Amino acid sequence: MKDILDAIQSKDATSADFAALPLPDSYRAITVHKDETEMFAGLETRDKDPRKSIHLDEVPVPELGPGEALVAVMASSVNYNSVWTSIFEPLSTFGFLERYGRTNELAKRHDLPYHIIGSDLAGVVLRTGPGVNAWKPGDEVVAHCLSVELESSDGHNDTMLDPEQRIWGFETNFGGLAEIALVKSNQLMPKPAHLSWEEAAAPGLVNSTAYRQLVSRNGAGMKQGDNVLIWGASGGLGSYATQFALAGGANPICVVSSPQKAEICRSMGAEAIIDRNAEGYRFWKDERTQDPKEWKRFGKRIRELTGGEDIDIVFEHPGRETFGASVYVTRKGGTITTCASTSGYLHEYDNRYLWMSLKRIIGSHFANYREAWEANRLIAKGKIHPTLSKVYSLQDTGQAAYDVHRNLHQGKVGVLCLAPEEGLGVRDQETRAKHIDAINRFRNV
């Protein structure tokens, strides 16, 4: 691994030099183990501790197949799907790996007694398989997490509809929280030159998800002037949704849970902010009963912030805890886009407010290659910025996942893989200097 790292840090290494580097037999990777899937049985979700289930193992380098690439991972980040994997909720991910392994001979590589997790990376291409022409060894890249086979016609209008669509590092093996990762070549995108490795790794999954959910015509199709309600507006997903709303001429109404998080939203340029804890919103009377009076109080507060207007688009991801309120406060003909359900998957809402007011609920899941490319292009142009708040070493990934699980973080939490320290990998200092305050925004709180 030392020779690979030396080549990456060299200013003179060529593609031929990278192609000539011998691959190691093994590498360090963050894993969960199949024989531990019941370790948290009987515990409440909150009490399940990723630090106990996440391991740093030495694993063999996987076989490289057609249309694939092996990437030396300089940095990665923690997403909520890594938390789900680590606490084995709502299902053990080994079921995903087993089913994938049954699809073809090459996919059998993924069905292992350990799962290498992680759905983000920034790094350098080491090898490409047969049929790969767009990328070569030595290319500096980031990866999006959509893995598709595209053998069905269903996926050729929107690749997210491919029947064999999976999320890399969650529903496949050989993910990005490791020193080497295996990806399909159509996951690769150029690394933004003005960012460090850890900064470039942070936006990936959440930035692309927010783009599709809010901006794309496959999601809400946000337009100028829209009032956009953003739950968790300073978090991993919400911080990008807030930026897209501001950059697109919309009006974000940012819902947060503390004065510190409210200040982060203000620093991004948002003006309409609701601290739900300070204002005491309790949308559920008990586990089974919601409180419509609280929906109405919430809607009144929103109208105070918008000059009497209701919400055009709700950016939903908490799920059960907030969904009833989201449906209620959306204007007639408005849209609720939903991805994930971090507070519970069984959503409840009063359907009268949906059907009689002609509202729409749109399910949104990650992004297709084009949407991910556009989202990454906006990062590269300095229109949207990383929301990296803290960076951990690879061996401390369990603590990083714990922080995300317990909502102890702001924005995104990064992980150094091969990179020996933070701040490396910047190629365009001039562009960086223009945006340095925005790049560091989440670091300064």
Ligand SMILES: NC(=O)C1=CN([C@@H]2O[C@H](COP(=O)(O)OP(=O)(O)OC[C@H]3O[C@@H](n4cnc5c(N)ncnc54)[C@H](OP(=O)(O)O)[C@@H]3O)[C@@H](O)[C@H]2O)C=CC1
Contents of the next structure:
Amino acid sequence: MKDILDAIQSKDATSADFAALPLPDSYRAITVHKDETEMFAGLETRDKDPRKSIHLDEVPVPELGPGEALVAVMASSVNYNSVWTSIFEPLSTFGFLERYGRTNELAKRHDLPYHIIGSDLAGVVLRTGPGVNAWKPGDEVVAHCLSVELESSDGHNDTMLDPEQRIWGFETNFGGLAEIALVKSNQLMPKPAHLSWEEAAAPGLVNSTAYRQLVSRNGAGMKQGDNVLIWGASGGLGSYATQFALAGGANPICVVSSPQKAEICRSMGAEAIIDRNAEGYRFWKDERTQDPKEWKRFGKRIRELTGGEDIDIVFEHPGRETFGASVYVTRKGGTITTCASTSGYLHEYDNRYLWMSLKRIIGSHFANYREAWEANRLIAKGKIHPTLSKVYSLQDTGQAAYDVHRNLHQGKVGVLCLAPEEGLGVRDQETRAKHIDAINRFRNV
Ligand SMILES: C/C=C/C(=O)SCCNC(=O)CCNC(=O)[C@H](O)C(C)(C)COP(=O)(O)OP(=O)(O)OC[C@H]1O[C@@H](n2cnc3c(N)ncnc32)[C@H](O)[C@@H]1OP(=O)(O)O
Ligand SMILES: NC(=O)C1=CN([C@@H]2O[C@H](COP(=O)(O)OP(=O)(O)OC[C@H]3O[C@@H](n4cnc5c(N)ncnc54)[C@H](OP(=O)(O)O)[C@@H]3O)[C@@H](O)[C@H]2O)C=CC1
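Given the form predicted alone above, produce the structure of the same protein in the form predicted together with this ligand.
What follows is the entire complex, opening with the chain shown before.
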């Protein structure tokens, strides 16, 4: 592994040098274990501690198949899907690996008693499998997390609709929180040259998801002037949704839960900010009963901030806790676009406010190949910036996932895999200098 790292850090290693480097037999990876899936049985969700289920193991390098690449991972990031994996909710991810393993001979590799997790990476291609021509050893890359087989016509217009669509490192094995990862070569995209490894690894999953959910015509198709209600506006998804709204000439109404988070949104350029904690919204009177008066109070606050206008697009992901309010505050003909249900997936809302006012609910999930590429292009061009706040070592991934689970973090949390320190891998200092304040906006807040 040391030779691989030396080659990455040397300025003159060629593709042939990388191709000639021997692969190690094994590497360090963040895993959860199949024989521990019941370890949190009976506990409340918030009491399930990722630090107990997440392990750092030495694992064998997987066999490389056609159309695939092995990548030396310099840095990765923690996504909420790794929190779900680590607390075995809503399902153990080993069921996904078993199901994938049954599909074909090569996919059997994924069905193991350990799951190497992680759905983001920035690193360097080490080997490519048969049929891969666009990428070669030595290429500096990021990887998006869409794994598809594309053997069915269902996914040929929109690759997210492939019946064999999986999220890499969640529904497949050999993910990015490791020193080496296995991806399909179509997941690879050029690493933005003005970013360090850990900065480049931070946006991928959430940036692509926010792009489809908010900007793409497959999602809400946001346009100039739209009022966009963004829950968790300084969190993983929300920090990119806020940037897309601002860059696209829309008007973000940012919901956060502390003055520090409000300040971050303000510094991004948002003006309409609601501190849900300070304003004490209680959309549920008890576990079963919502309080429409609280929806109305929330809607009045939005009208104060918009000069009397209602919401064109709600960027939803908290789910059960907020969904009733989200449907209520949307304007006639407006859109609620949802990609998650962090607080509970059985939503309740008053359907009269949906049909009588001709509103629409759109389900959105990650991004298709092209949307992921377009989202990465915006990062590479310095139009959208990473929102990296804190960086952990690979062995402290459990703590990083704990922070995200307990909402102690801001923006995105990074993890150094092979990179020995932060700040390495920047190839374009000039572009970086232009955007340095925006790149560092979330650091250590
Ligand atoms: C990029 C990052 C993203 C995120 O972070 S997202 C957040 C994290 N993700 C999650 O929380 C989602 C986790 N996944 C799940 O909870 C489950 O994954 C799903 C609920 C999405 C699906 O559940 P399942 O059990 O896998 O699927 P089924 O469709 O309920 O059951 C499969 C069986 O049901 C049959 N079936 C499907 N549709 C129908 C139908 N319309 N009528 C009758 N049967 C149906 C199938 O064929 C199959 O059958 P057979 O078991 O025999 O193979
Ligand atoms: N389908 C898909 O493709 C994707 C789905 N997801 C899912 O989206 C969800 C959010 O992911 P991500 O943004 O990365 O997570 P983060 O934890 O980084 O951010 C979520 C933010 O939402 C806010 N929030 C959390 N709970 C509530 C609540 N009960 N009411 C109101 N606001 C709340 C918090 O902000 P504050 O406290 O400041 O209000 C929090 O910071 C997860 O469930 C994840 O699995 C994520 C990416 C892709």
